[in-house]
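For reference, the chain that follows is the form predicted alone, supplied as structure tokens.
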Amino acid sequence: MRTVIIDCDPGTDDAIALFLALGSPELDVVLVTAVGGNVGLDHTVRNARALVGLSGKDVPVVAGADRPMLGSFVAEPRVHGRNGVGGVVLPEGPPAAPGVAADAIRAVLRAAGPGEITLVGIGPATNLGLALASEPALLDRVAEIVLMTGAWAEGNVTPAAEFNAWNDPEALSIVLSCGRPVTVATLEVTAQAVATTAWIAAQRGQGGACMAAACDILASVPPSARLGGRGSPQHDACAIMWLVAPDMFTHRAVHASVDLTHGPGRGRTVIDRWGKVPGARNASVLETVDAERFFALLGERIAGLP
């Protein structure tokens, strides 16, 4: 069992990748923060604390920053809702734990011995690019960090750069950056996990209220024009699967970069599959996922939950 801290920014595909990773025995979820980004932080905080009452664990849910290093955050309701749940309405969750999201993963670090803890990384990377920047000592603590971020080749919110490293690319650098081993899940393995109308209809009665919440949330995404109109990516529950199930991927190791001008490259992951780049690589790619396998496992564990 891997103890976890999940930050995130609820968000369609983090509500489907907070339910996986509330129901997956592997994962001990001792902490789950709250950034803005796929909508505001009151919306993403909201979001965040009722996903976790929905599932009935005792996790706390604590609120980060509703701004990136440099600059806002930039909402993208089109795909995710006004409420950040494509207008889904969820039942109120438990209040939020008191305190600021940094100061809260410094926190569960401290206490940790060495390589106790794996942060996963499914919104912009404010939170977690704060809390390692501010106390660097902490950073034995960490086991792994798992992101959902980046693109090696065209980004989705730009020509060049994917929503996540976009909105705080000076964070994301950070994270890449810091030393511990790092994992990244890109739209291109992404892509491959497709939730489609057929899927989502198979789901239906299959659990409690968790799944049923999280079958109306997907049929409310557009689905992808980038993907061909085929469904809505689960980009957010490929992160938590690799660390469920990481069999079903297959990864490289790379060095990974973001761009930090303010030009039309802003926020584009440079990532070098083929060594082009002089010196360590610092990140694990995945690169391909058994989608098949992918689906099956993420309905069971949505369908045990209550």
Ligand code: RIB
Given for the second form:
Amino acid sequence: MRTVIIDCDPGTDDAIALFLALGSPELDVVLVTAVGGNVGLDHTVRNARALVGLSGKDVPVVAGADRPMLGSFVAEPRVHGRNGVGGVVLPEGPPAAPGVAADAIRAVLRAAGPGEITLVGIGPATNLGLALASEPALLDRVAEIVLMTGAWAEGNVTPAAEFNAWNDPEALSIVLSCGRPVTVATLEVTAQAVATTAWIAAQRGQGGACMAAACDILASVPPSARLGGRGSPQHDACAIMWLVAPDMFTHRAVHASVDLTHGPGRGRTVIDRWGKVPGARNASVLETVDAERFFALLGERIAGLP
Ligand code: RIB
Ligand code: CA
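Form predicted together with the ligand structure, per the form predicted alone context:
Shown next: the complete complex, the earlier chain at its head.
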């Protein structure tokens, strides 16, 4: 059983990832924090509250950063719709807990023992970067940091950069260099976890309100042209599934950094899989996932929610 904090920007794939986490007995989700990303913080907080509320789990949701550490905020409504969950209207969830995300994350870390907390970042890393940079003494409480971010090769928001990394590269750089174990789910592994219309159709009628919401949200996402229109990649659920069923994945120790320049390469993750960069391997990158097992377990866990 892992004690987990999830920082997210729901977001259609965040919604599926949250349901997977909240429906998996391997994880004890003690805090959900929201960050501006796919859509503005007002929407991501509302969506996080609604998704946790639908799950029936008593997990506090705390609002965090509404913009990156540097630069201006940019959303991605083309994929996630103006409300962040494809226009699907979710029942209002419980109110957000007071305070701000970085403080809430630090409070959980302060109350934990060494290596007790796993941090999961499935949006821009602003909240995680703020929390870790402002109280480094708490780093030893972190067992592992799992991020959906980056790409070895082409990005999805610019030719060079993946959306989360591009949105706050400075925050990502802080997290990548914090010294704790970091596992990264990049676009290359998430491209292997594509939700098809056939799979979505097969889920309908399973489970309860969470599965119904998940299917409606997934059905709202345009098939990814980047992936040949096969369906929608479940980026964020890959980060969660690594914690739930790590044997579904292969992975490799790498050196990972992020381009902080202000040119066309900004936000590019430079992932060295072949030891070309001298020095420590500061991360592990997920390389492959067993898609059949992934979607079988994903469906089972969401169907198990209310
Ligand atoms: O590039 C994919 C990532 O950006 C996912 O986390 C998605 O939710 C968006 O935040
Ligand atoms: Ca996300």
